[in-house]
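Let's start with one chain on its own, the form predicted alone, as structure tokens.
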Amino acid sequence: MSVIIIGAGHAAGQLAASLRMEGYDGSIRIIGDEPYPPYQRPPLSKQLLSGDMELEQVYLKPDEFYETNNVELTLGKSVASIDRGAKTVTLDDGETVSYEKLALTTGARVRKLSIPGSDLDGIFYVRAIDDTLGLRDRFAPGKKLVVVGGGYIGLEVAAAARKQGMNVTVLEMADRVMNRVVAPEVSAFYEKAHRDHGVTIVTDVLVSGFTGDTSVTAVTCADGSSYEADLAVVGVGVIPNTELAEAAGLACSNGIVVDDMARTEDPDVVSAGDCTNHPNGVYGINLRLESVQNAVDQAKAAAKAICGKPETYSAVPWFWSDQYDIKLQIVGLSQGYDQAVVRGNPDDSEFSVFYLREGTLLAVDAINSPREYMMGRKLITDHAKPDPAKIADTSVSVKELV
């Protein structure tokens, strides 16, 4: 038996490891278009960019793992097409490979801007190792960096750049940073934290172009404002890589459609990670997640499915962001909340926000508050309805919220 894994990201590395843990003894081949083995993406905008982590440290497994576990890595090549009828994949160099089971862990790509000057040198996106290394090589004290987008990636890059002594401006089109994922109280806390570290944050501004001869020298906005730049980083979201799946006739809708066991409509094809649209039993909805947790847990489910041990994947999503000495841990999905309860004082740089809908806890944002984060996971799993007054009262132990 043979398994071909298309894509060499976090989900691919976990899937290969999980297949061996489940007792699969057939051949495994991972095909990735980057020249690197499966690696972690979160450090790209954090420790690797700031210089606190070396390249080898972002790899999921050492080289010996793939050798010992007989996992073949085909790197620097991409898959051109899938023939589900013949059960083959064709690589961009013309090689055709047969499979018995196929795993699509194709991930996502950055959403790029198509505005005047967007092809100038000095404009970066952070999604792959080469993006980060290229940007890090250009960091230098006193240089001007303009970040387009005030989401996780943009703010993490801003923090890393300030650590290197750069002058940083963040431009966000919404009325506050991280507008889509956190409550106003959390946005306000992060805006203050960045400004306290010397970052200029401008909200309610639409970037309309980049100027410069061959390299970017300024970022211009629709309101006529302009911001000098030696470098620019764009972080405005990602697009799931579903083209191969679509061309192969697999159902796709904001991701490759899979069931709660990571299986596509083809019994011989599974999919895991950022590229999937999957059911979540905790919330009773279908969704696509860009998170390490989903990549890992869904890859484990995909391995079980391949090994004939299908098991339902249903988990509370979690995410995190490191900026300066602040750790944000998010558990759950806050979309659709009708009440946000703050626990603790943001001025102390240690607080949390509990999101509820009709009394049921949906999510928790924990800022330097690991206890609230851990308890939030349990409460959300149990569909708990904690008393908002007790949530807000820090004299009440977090354990008493159960």
Given for the second form:
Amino acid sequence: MSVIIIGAGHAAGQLAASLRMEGYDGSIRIIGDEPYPPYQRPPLSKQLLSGDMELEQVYLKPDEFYETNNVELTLGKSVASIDRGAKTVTLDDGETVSYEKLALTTGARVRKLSIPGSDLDGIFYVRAIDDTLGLRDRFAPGKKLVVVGGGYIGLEVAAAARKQGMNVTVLEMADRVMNRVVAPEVSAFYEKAHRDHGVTIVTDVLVSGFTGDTSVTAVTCADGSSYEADLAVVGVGVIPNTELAEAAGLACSNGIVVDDMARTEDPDVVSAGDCTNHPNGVYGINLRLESVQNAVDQAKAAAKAICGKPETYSAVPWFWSDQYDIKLQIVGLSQGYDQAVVRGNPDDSEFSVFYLREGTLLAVDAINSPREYMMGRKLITDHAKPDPAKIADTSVSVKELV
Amino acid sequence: MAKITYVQPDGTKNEVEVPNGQSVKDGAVNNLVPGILAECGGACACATCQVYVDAAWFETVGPADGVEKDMLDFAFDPQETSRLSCQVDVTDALDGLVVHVPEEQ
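To complete the pair, please output the form predicted together with its partner chain; the form predicted alone was given just before.
Below, the chain from earlier opens the complete complex, with every other chain and molecule after it.
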């Protein structure tokens, strides 16, 4: 038996570990185009960028793990094509490798801006270790950083840069930061927190170009405004890497289409992580998730499918974000909510928002409120209908909401 | 460096040498010890790395506090000696440590 895993991200590392834990004893080879073994991406915009974590600490497993468990790493090489009929993959250096089972953990890549000046030096994206190390090298106290995009990545970069004494401005196209994922109360809290830490936040502003000779010196906007910059970071979302799968004739629609056991339409091909479009049983929808939780849980399902012990993957998604000393924990998907109930007071830097639809709890955003986060997870799994009046009343224990 | 024993619910034991500076969670996930999921990678964000510290070791390890304590309160079947293993850093003082893995996370 042999398993080839294309892509060497979080899902790939988990998949290899899970295969061995399931007792799979054939060969496992991970092929990745970055020079690093599978690693965790969350620290790239947090502790690795702020200098609070060393490179080796972001690796998912130590080097010995791969040796001990006989997992072959082929790094710094990409796959050029997949031939599902012959059950082979061809690498960019011409090597052809056959597989019995194939796992696509190709992840996602950043959406790049294509506007005047977007090729200038000093403009960074944050997706890979090299991005973060390159950016961190250019950080220096007093330098001006302009962040394009007020989502998780942009705001985490802003917080890490402030920690290094940078002068930071965040430009957000919508009328509030993190508008795609959180309620207005949470956006307002984060805008205030960043301003309190000395970050300039500008909303309702559309970036139209970068100026500079060879290196960026300013970011210009459609309304004619301009922001001086020694460095710029762009965080405007990602695109799933589906090209290999598409070229191999696998169904793709905003991600590689898999079932709830991480299986593609080809019985010998599974897929996991940011690159998949999959059904979620909790919400009864198909979706693509960009998260560690999904990478890990779906990779476990993929390993079970390969081992002939398929098991349904249906989990409540969860996410987290660390900015300054504020821990945001999100559980569930709030899209489509018709009521948002705030519990606690944002002025205390400790509050949560419960999102309901027709009374059923969809999601909880918990700011420095791990109890609400943990309870929310249980309630969402149970499709509970907590009483909004009790949610809003902090004298009622979070355990007594239903 | 500390030798740590992870005891599974069925009594199976995994003995692992864990370098100083790593966490009790790292010792488990780097050596494929089952039952400690640690999905968030040690950010104290998921509560899937709970262990019950053996009673003989609890005083040395110490209790959880703050975020960890709040998370544990809602984890699977928390007990007096529960800790999130990602928050327990390994030192020579923990050589011989015994922790018990819960039935679920």
